[in-house]
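Next up: just one chain, as structure tokens, the form predicted on its own.
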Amino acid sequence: MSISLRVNLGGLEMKNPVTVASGTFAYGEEYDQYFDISQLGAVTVKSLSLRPRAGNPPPRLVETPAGMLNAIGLQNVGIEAYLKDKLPFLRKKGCTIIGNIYGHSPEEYAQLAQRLEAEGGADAIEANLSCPNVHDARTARGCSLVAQNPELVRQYTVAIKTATRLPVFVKLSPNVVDIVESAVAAQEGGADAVSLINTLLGMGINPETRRPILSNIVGGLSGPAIRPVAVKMVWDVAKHLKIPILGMGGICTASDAMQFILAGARAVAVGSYVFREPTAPMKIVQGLDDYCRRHGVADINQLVGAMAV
């Protein structure tokens, strides 16, 4: 029987429906030594910003019952060195690439865009939105991301999607009170798609030094902790939206993937779970066409919001 597990995510064509998250997968030629990376519907790379970041001092990852408390604080190398140093091996390899964009204005999201373009260096945008933990929480009464504000939400989609032909997506965050409202927002600005979730809010404290454990305090938290929630909120926007979902969040097997699917993603990222096991997501694209050899599917698209209520 003859599968196919080529999607289309709001304008990219994807091989197959499973990329990686921004931020778990750096620049993607350092998990190359474990698996081709070429063969994954797409590599999302690590946030860009139009200047090179430091990130958070240190400690800024713990892990915690089943998951991980993240304050990276979205490290990177910053657009031009991306593009002179992490581009070209990406584009040898024939990787198709989501450039995953992060910036204080709409101004910035837009110059980004237009870089990313103009160079090859992306073949969709997704603009992170969403990040918990670039923020100061001393000074700052918990954070305060454009995801939780549906018309910035709705002006920073318009003023990116103004800047670049490529396909947009919006990542956006589970801290809300609702996350539909946002995701109607980002489609009314024009986004080609939504990325759901990012991390949940969360932090730690050690009781014997009376200290926060991560030095910015608040982080985000992700892995399989966070997976219900995920598939709940993907599940909750797909009865809302016409345009797709890239869902994410706790995905480690193929099974975890199809519950994305079958709640109304047309594709999935895999993300902290890269940690432990490098090749998770090329196991997950095996597992996905089992999958549909052993219930008939020929078609993975027909698996798509597929939920039996």
Given for the second form:
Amino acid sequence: MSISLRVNLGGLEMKNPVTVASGTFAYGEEYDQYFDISQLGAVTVKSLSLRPRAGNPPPRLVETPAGMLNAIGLQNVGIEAYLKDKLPFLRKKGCTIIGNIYGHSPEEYAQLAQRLEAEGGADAIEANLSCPNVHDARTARGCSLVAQNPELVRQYTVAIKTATRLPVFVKLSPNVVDIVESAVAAQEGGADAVSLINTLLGMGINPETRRPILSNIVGGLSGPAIRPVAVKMVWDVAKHLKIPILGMGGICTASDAMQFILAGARAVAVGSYVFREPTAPMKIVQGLDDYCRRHGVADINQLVGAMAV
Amino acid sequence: MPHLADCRIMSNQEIAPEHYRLTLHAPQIAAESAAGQFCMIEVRPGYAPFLRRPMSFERIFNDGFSILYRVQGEGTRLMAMMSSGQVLNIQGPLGKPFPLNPTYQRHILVAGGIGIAPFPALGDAIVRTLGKTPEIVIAARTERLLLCEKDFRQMGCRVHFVTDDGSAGEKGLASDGLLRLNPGPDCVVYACGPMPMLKAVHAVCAARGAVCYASLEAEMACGDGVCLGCVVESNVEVEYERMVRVCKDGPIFDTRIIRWDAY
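We have the form predicted on its own; now please give the form predicted together with its partner chain.
Complete assembly follows, chain above in first position.
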């Protein structure tokens, strides 16, 4: 039986539905030491900003039950160094590239998207409107991420869509009352897909020193600990959206990935687990093929949103 | 290039209270490893713990390597219960090795507590590749936690003990022990231990004109330069290079590039 894993994610053709979550794969080179990264449906690069960013001071990372908390703060080389030093490797490998971008205003996002398109730096744009680690937790209250304000989500999406013809994915935050509202706003703004979920806000305190574990105090929780939350959010959003979903949050195995697909995700991203098991994304591609074979399904698209209730 | 390999435990011995030496059969990894590098150990299947544990090579053999660890958290507590014959998945070698330079007259190693971990391999390398005999300061809280004396005596090293409580050797800090050896511009100092100790050792070296390389420790997720979780602050002015990755840019650093006032 020949199995097709090909999917179309809002205009982005992927040979299989598996990519990686931004920030867990850098720009691909390191993990190409462990498997041929061009086997992935797409490589999603670490958030790119107009200028290089040093990120937050250490400590930035701590292990948690079945996961980890991080407050990296979008340390990245900046878009120009990406285009010059990182992109040639990904292009030489023949990777499909999702360019994740982070800016401080709709104009900056638009500029980043334009630059990526002009230089062939990405095949689709993923707008990170939901990084929890780039504001000052000591003073911030309530809505401090763009993704927490549906009206801003719509405005930012319009600005990016106006700037580029590439497919635009909007990455949403789970740190909201109703993620469906954010997703609908992205769709209204013209997004071609939504990516969910970014990390859940969390924090840890060392009782001996009475100090926060992370220098940023708060961080983003990821890993299998958050998977049930993510699956549920994908399911909620899928019921209300016409555009496809890139699902992520604690995916470690093909069986985990299938939960997201059955809940309504067209494609999936492997996140923190790649740190533990560098070959996990490739194993998930193989595992999805096995799953389709075992279930007698010739085309994985038939399984999207196919949870039996 | 790092490998991912299932490696059999050859032995796992308690060498001091809560301190262990684990030896693994890993010919492929050992063949490509050098002193100062490390591996990431998958403690067990499942998600408890979620991440691998970074461990420096204590010694590198033809058919494998050993590591030293102190029982400190969930991962090392599980490791301490393991016995020979069990298999662990290992990622390595990772990071940069200790730089070896024959132009220095004296090679001084300064170890604080479990910071002795990468030094037997370094001692071997200095003896074998440079034909020189290092000197070593072994510092610990108390006499029972002074590790690896025999290993360094066998290399012919001068061993200097320092303890916090004065139960063996000089009473004081690792940096006091180093000062006693009167380091100068003809010396290269290698240090490993807690950050405050490394800061003090760096200060001694800077004052005496000795170059110092420190092996740093940090909580890590990937071990291979991707996650940017293990960074330390450097003096470098370039924005993106201000944070250096312990796993990939290190774990060995010339101590002059670390921004010590942050620690």
